[in-house]
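The form predicted alone is given below as one chain in structure tokens.
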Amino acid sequence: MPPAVAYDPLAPEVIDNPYPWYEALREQSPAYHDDHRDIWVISRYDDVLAAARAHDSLSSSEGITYARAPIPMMITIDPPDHTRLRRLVARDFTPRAIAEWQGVVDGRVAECFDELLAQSPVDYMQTLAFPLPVTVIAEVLGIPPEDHAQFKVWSDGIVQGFSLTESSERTMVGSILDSLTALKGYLAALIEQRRRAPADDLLSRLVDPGQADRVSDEELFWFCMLLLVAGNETTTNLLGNMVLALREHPDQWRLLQERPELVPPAIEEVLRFDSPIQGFFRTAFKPYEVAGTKIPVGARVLLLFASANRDPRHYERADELLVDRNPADHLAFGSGIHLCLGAHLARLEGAAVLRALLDRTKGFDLAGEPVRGTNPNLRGLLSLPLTFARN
């Protein structure tokens, strides 16, 4: 167990690897400084909880990586902006309202399959996992198909943004910005062209002029490229650390194949095993004590929920990947105010995968080393060559 004194975030060993560092950090210093780069961690499932939900102490609005970054998205506002604009869009996400999306995701799954299991060995992550989220969260914005793949490029360049660090960012602004500038300006002339002509989408309902309150076109074009960042990345994070953990545990994955209708439950698990997103930043705009320390005002606090989500405290045998767990209280989505608005798509689309995986599938194998991302927020696959046995 690595000592909990030498924990960096940004540390490229620590990203490949997190977990023996959090587990250091939850036994030997649950309320860690790291000197170097001035910042606070906190590691333990209760007290990750109650920080994501002290709100009014621990604010979003300097940003939530590591580079203080005040950027207007509803992830980084605080109250009472957050509450209004939460309450404008919540109305789409709730599990109803996702769960009519059923058909168009387990269609888009079935095309993705298709060509999956066309191909011997094939990439995982470049013919389903990057491609599926992007693609359902463009229908639901109401992106016409032929634009989807463009979509896909701008959400990748403006992705960027949440790995920048103090020296990656300088080489890495310019070609957020220009990802920024191209979308908002797509948005702009789909907005104007869905006032003059509605359709049954989002964007539609939320440029309707007869609703109470109103969203402006800042408003609204930081929401989408929210839901472009959070709806694309996380999920596909979500999809590959899936498959790669299932691959890593056969008897999981046999007790699947035996018992489908553990899929439900078996998505939490994943979840909270190697979650999407290992934590967000935060700032003490009042002084905040955790562990019997007290976080300075000002101070910076990475909030791990993936360590959160192992901690043995909170979960028996926190380290091995059960699927009949069924972790209903897991971190891996946030809590509080800022608990993720798409929360419920992901779900549906990692169900989806897991249940087409069952179905056309005996199993499958690597066809060669994955390769992890290497952003510090994030934790997902770049690329994951597998071979499957089709049914």
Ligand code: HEM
Given for the second form:
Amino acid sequence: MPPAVAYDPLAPEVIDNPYPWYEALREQSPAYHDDHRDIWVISRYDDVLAAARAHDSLSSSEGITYARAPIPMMITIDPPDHTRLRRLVARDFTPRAIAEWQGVVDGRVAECFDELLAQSPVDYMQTLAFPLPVTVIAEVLGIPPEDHAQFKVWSDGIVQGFSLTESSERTMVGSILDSLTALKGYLAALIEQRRRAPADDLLSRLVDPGQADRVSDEELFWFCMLLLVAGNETTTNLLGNMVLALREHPDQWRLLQERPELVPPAIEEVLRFDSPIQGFFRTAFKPYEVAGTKIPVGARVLLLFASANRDPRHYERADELLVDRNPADHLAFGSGIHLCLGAHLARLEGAAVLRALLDRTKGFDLAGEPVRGTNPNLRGLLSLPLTFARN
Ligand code: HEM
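Right, and the form predicted in complex with the ligand of this protein, after the form predicted alone?
Shown next: the complete complex, the earlier chain at its head.
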């Protein structure tokens, strides 16, 4: 176990394998202050859960990644505006509303598998895990199919820009601005078109003048941005982390083959075991106490969801992947008012891919070294070369 006092969330060795560091934090310093970066780090399950629910004291409005970046998106807005915006979209993301997308998602997954199985070896990330979530979000929003490819190019540019880290900050700004401007123009025209001729899609419902709370065009634009930023790379990471975890735990893959009814709990367990979002920041607007330590007003505080999910105080055999565990209370989707809006969509996509993997293959193997991404908030793969044994 490394000493907690050496923890730096942006250090390459921490990004590569953060779990020993999380153990050190939980055991040695549950309210840790990183003197160099002047941030506080919360790592135990009960403390992360309480902090995620303490939005009156710990605000999201100064940004939730390392750099303080207030952006007018629901995820970085406090009540009462947050409540108003969330209410407008909540009904499109309930389990029942999302279940309506099952057929579309299964269809897209089948197309990706046709491509995956036609080539061997193949990069699973490039062929399935990257394209699937952005196509699904485009469908949910109501982007016409002929524009999906262009939409994906802009979306990729913007998502990269939002993964700003210290070193990439300057170089990224140019490319994110180009994509933002192009997408903004495209969406403005589409919104106008939906105003004139509403369709049965999310965009049309949001621009409906019959809505009790009107959404401004600016808010609508940032909501579309949020879906792209919050829903793409996260789901990509779930799809990648899931396959890698099953490759590294062949007994759990065999258990799933014997008992495919375990697919839904397996998705929850993969989310717990290797969480796509490792942690997000808050700013203390009031003094806040954790594990007997007082965090002062103005402090930046990192809530480590992924460490909470590995806390042995909360989960037995926390460092093991057990697909029949069903950890319904994991914090991979956060908690409190900002609990992930797209959680049911992400689950639907994860389960559709896992079912296809079980139905259409006998198994899979690594065909090269997986390449890990370097974003400190998000944990996932850039490349996962695989060979498949077809069923
Ligand atoms: C496995 C995939 C995903 C993971 C792990 C994930 C995780 C999270 C987490 C941890 C939060 C809470 C942020 C906070 O407390 O600061 C969040 C919020 C959010 N997520 Fe997700 N997410 C995923 C997929 C999606 C998808 C597919 C969508 C949209 C289609 C989405 C939309 C959102 C939105 C809009 C919020 C902000 C909610 C609010 O502020 O009220 N997410 N997500």
